[in-house]
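Shown here is one chain on its own, the form predicted alone, set out as structure tokens.
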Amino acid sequence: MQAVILAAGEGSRLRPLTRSKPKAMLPVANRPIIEYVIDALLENGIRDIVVVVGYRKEEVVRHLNRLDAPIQVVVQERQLGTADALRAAEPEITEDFLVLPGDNYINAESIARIKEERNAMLVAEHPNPSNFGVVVIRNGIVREIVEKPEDAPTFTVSTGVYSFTPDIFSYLQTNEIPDAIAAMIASGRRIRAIPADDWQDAVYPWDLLKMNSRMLRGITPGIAGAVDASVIRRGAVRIGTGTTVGPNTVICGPVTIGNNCTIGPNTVIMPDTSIGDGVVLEPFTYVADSLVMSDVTIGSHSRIVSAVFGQGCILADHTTTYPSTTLLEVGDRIQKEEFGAVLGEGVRAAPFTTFKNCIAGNSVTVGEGKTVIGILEDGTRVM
């Protein structure tokens, strides 16, 4: 059998994280989130693979030729839409098919499921359907599918998991997937909703946090670094090539720690924390359920908890992250949320700097003592 991978998108609801890089291609437990879908595949015996890749194709490319899998790569020159990143892959599809989101978890469990089954549609049940495509089922039929509707009649959603046959070209009128099933319910054609075992999306920045909770049950423990006879681990931990953990240091899992990392000494590292390359946390820090991009430095006599750091921000003494709920206006929706910071990248603050449930665009600059609130844009300086 055959899949197709659509990696083409930006992800323009997780900016500023997806300003550099596409949204398939951000780290969740230190591996990208496209990884966890060819995994799935591979373990359902499927290695005739297809990534459609657009928005920075390069670093999609370059990351996929690092696979120890056969994976062919089309590209969609304009990000117009599903239905048309799928149609970019339609010289290389010869029989049944899988179609999957790069950018959303699958297991493999959810995949045997739907892999058998032609002209079919992964579905599963979301607490805010209205960020979806709402499907009506009635007999494991999809009878309709809304997208993204205000008031939404179901909370059973489309993942984004399809299994057609070569025919399903002749229905991609639109430039997106959920017209062409529906042109085919018109028709009298049949499609299964299949439940799916596990599924997780990011759909706003501060959804990484639970999707890398997810992620991060599945490490295999293992230390690979310099670790001090002083430092206790409770739990799974994960210690890459070159790190090195001062004494005095805590760590309970599950954490991942990637490789050439300073940590410590006197560091608490809680459980759901996944921490990129080259990261320092520095004397007396304490991290708790977040994610930690590459070649982040956290000062000394921080509290970061709840947090999503985008790659090289550095972050002096006495940084703290203060989850807190309160309503954001992103794009047309407000939202109710409560969370610690995303940061975006390159982001800098000078000490005792308080980031209160607050979205901080890349290259942000924050002055000494500040609490920042809200959503600060791309470049603005805090003094």
Second form
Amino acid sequence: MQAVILAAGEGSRLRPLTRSKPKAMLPVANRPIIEYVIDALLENGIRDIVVVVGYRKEEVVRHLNRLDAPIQVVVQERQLGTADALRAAEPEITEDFLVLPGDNYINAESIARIKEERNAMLVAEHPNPSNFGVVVIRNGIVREIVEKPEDAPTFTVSTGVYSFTPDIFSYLQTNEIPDAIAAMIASGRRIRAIPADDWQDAVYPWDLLKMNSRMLRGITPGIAGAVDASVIRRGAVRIGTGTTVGPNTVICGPVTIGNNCTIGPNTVIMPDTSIGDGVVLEPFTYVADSLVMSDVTIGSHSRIVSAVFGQGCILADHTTTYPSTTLLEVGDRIQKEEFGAVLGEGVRAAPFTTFKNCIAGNSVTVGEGKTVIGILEDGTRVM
Amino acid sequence: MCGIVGYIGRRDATPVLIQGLKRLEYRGYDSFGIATVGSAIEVYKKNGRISDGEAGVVGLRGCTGIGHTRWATHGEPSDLNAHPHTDCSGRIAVVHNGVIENYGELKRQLAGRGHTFRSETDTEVIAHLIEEHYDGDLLAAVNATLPLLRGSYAVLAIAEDTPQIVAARDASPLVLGVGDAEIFAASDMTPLLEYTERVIFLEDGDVADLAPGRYTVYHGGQTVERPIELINWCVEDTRKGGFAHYMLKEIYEQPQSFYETIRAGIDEHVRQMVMEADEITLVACGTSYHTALAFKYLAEPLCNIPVRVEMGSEFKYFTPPLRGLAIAVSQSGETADTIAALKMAKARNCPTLAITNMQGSTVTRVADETLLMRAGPEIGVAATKSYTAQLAALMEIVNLRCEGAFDDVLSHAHLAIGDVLLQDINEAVALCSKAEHVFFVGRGAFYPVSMEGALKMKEISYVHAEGYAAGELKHGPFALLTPETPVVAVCTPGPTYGVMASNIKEMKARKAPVIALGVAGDTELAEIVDIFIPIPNTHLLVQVLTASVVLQLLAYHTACALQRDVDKPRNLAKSVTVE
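Pass me the form predicted in complex with its partner chain as well; I've looked at the form predicted alone already.
And the full complex, kicking off with our chain again.
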């Protein structure tokens, strides 16, 4: 059994977080999403893995090189669609194979359910089916796939995980896999629909928070850094090498902290928080339910709740992220979602900044004492 | 130059040697060869690269063998001149890295005694000398031979009737790898990483007797203990992964290698040495010379200390009066010129510091103290990540002398490097790949950056390129400016901005197309030049790094557009271990 992981797409609805890396490389609980997919495959004994890369491919390739598994990399030169990406992998395919999106979480049990099948797809129930391909099923056989409909006929959506035989390549006429499925159904082939055990996708940046808290449930607790004796830890806490945690810090798991961070003294880290490598949390800061990527500095007396911070943000003291709901126009749709802030890479904020349901693009600079609401384009200066 | 590798153990030696030679190919790739001992010595050697000739190596039997990849010094690259070399009877085979200076004389004597020479190399005399002394004891024969040789060598020798390799080094690198019931020997540790992490760095004058699972090191006839060191490099770092070239992979590793080097910091002895210096002299060659020069332009104004930069190759013959701290900068730690210069500085009682990427390399033994840069193995012949790691080490020294004034700047610099890697430079590449000549100009710290940009362009794309201080262009090279000669100018805010901008206008007036590197948002500059490449608007130290990375990418993509062999440019080898 072979497996093709599609990791060429940018994931444009996750902008600004996808500036320097594709969606598959976004860290969730301090591991890129694609790693969970690879793990699930390896657990099922599938070792012949082909990864299709494209957007910011260097980042993906560099990461894959560091993994233990021998992974074949093929390049999709232009990001035309999933079927085109699959065509790029065609020369490497010699037997029945699985296709998986590299940017969705899937667990090993789900893969175990589909790996024995030929021509099948994993499906799942989702409360917002219109962001996905909605699947119409009769007697366990796929009848139809409707791509991102305004009004969804059912709540069953495609997870993007398929099991194919090599003759699928003759059906890849257009650039999307669902079209090929439609062609197969039209020619009388039966595609079985199998319910997934656990599957998570992050369509919009705030979805990462949900995914993050889900993935944090699976972390292995362990302390590698220098943790002061007065630190209070509850629940599953993972701390990387070279990290120092200062006195009187409180950490309530599940929390994962990367390598070479400086935390505290006197900080509070509440559940569902991941902190990347080289992060500095200054004293008297409170972080909860957030995803903080590498090299971020958060000043003292800050309160960070329900926030996603991209790499290299530098936030001065008294920064607040305030969860609330406003109407946001993301990817041609009006969205309403409660979260504090999503900051792109290298955002800088002066002291006493408040982010309120805000998506700030890469390299945004915010002047002293501002309250920022809504969407800011890349490079905006708020004075 | 040249790379040698040896294996003795239970595996079939041929694949181990071939794999090892591929890892050492950066040290030279004119020709290659291997010899194994089975029932007799079998030799296979071939002109050309190992990656092309690998398929031809079949039928060599034996679990003991030696291999060599060559960068020609004596005798042109050909099948005959390729190593290993054998004696008259074909019972002894040797591979050698280094130069035997008195080989002419030895060759005449040996020829007079009836030895037949088949190649033009200096190495062949070693095989014949061992033959002269050989009576069944290879170790004794090698021991008797070595005192006759003058020059530098790392030698591996095998003989037909014994399962044994004798290794010897003097002034050329040789590393032993200790596995389970098997021993490896190689010019550096990259070929060993796949099999073992336990290595022994031999000292000059050491002779080692290797047998399966057993080794003995002799120095001056006495058995000596050499410590086994653990290597934390990972074999993945020596592989190309999915990248088209090692060079591209290494360009993309720069944020990490810079960060690691900064994070590793400076140990107490080095710190003291740097703080006490009232004058600094740096010796270096090639790319390292450019980093040293950049250090001069940064350290002199920022920490107010006189800095002198000398080329290693010139230093030995025209030694200037020396005072204060001497720093040798060398990626491989084996650059012969730099080491010779460092020895002279040491002889003049200067405290000496080595900045290198290779733990245990020759330069680390010569120098009083070592500042190790954390670039990891660099395989591409053109230096990229070692360049930024060297800058990291040197900027740490600047920062130290300024009492930590740039702590924040340096700890965030890797983010800016990561940022410029995303820069789209296709237009500039299209322009350079059509040009015959390209000029690189900059002022102050960007002058060495321009020189480095030009060096990269020359060495991998074979486009003629020159780096100039921008003001110097008027004193001659202006005559060469035509509409077909692009000029790459680095122009960032600072005291030189105004004069640099007027330099650019002068070039534009001669109709030369100008590619400018300026800070993001500099619309004025963007308007006067043909192609504008923005770099992040940050501290000068970081601009030096980001501008260099853009120029590396420019050279790389130009070379790709011209379909050059990026990782193995013609006539070059990575570390120049001959003077």
